[in-house]
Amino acid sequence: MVSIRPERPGDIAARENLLDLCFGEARFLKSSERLREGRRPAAGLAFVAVDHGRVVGTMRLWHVDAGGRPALLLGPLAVDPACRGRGIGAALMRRGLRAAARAGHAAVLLVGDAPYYGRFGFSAATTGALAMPGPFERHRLLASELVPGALDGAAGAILAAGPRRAGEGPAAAGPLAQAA
């Protein structure tokens, strides 16, 4: 039985191992990672899926400034390859988006596949004037307005926002920052 619950400090190592399994070291090279580096996830908006005591899925939301509008950045969303096809990713998405809306957040951005994320209300309709901090495929920059009109007039760079964090394992700095 899979349960979705808030991430706990004891989940960090398992989450990092899961992200390594799903994305490898390439995850540290993504433009989205530039927005997460050195930051804490938004309070109360980091979740894990647990199956028989083992972390098999993860999803976090992060504060960003989306061209002058407060928003959240979703990611990474990851599910253990051995557990895919069981609806775990969808359950994490629904839980995270509901929690974000309840907490009063107005918009969520992500970089991902429109056919998958479209079923959760994401599209590129409001992201055309926004830019990630580094290379990205424009058609994969998606948003969901939890409050209609939340991204009206949003233009320019998406910037990291929210509280900074002290070290939390390898994702706290990533290999690029460690090499600098």
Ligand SMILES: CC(C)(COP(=O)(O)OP(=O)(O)OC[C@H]1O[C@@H](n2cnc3c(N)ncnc32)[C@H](O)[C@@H]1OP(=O)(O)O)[C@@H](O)C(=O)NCCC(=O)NCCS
Given for the second form:
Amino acid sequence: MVSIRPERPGDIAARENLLDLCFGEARFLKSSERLREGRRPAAGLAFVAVDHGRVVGTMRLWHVDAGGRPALLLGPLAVDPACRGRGIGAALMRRGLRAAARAGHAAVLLVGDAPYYGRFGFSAATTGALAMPGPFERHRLLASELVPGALDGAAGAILAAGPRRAGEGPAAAGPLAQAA
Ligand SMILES: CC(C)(COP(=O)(O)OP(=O)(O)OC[C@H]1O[C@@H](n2cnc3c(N)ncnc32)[C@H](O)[C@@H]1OP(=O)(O)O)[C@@H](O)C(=O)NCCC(=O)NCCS
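Can I get the form predicted in complex with the named molecule as well, since the one above is the form predicted alone?
Whole complex next, starting from this chain.
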């Protein structure tokens, strides 16, 4: 029986092993990673799928500035190859998107395959004027508006906007920097 629950500190090693298994070292080269490195996920928006006590899926959401509009970046989404095709990816997506909407977030972006993510409401319809901070395939830059019109007029670079991880960057310097 697979359950979806918020990620806990004790899940981190298993999550990282799972991401290594699914993406290999190349995962650190992705442009999406530039928006996540040194940052923490949005509060309450990191989830794991657990099967008999074992982490078999992961998905997280991160604060970004999408060309002047506050948004979340979704990813990585990954499911253990041995557990795919059982709806675990879909369950992680639905849980994450529901939690994001409940928390008042207005839009979610991701870089991924439209044939998969289209079923969750993602398309490239609102991302044509946005750019990732590095190489990306435009047809794979997708978004879903949780609040209709949230990405109207969004244009330009997508920038990291999440809280910095302790010990990394200016936010570690003190309360003033954290408030900036
Ligand atoms: C994409 C992924 C998370 C899906 O996980 P999952 O638990 O197998 O997903 P679900 O069971 O909810 O859905 C499976 C369905 O999605 C389809 N699917 C999976 N990846 C797909 C893709 N890239 N494009 C189109 N369809 C895809 C499967 O063929 C299957 O179709 P079916 O329902 O008609 O049989 C998983 O395949 C994975 O971890 N892949 C490697 C990492 C990755 O590519 N992550 C996404 C980019 S961040």
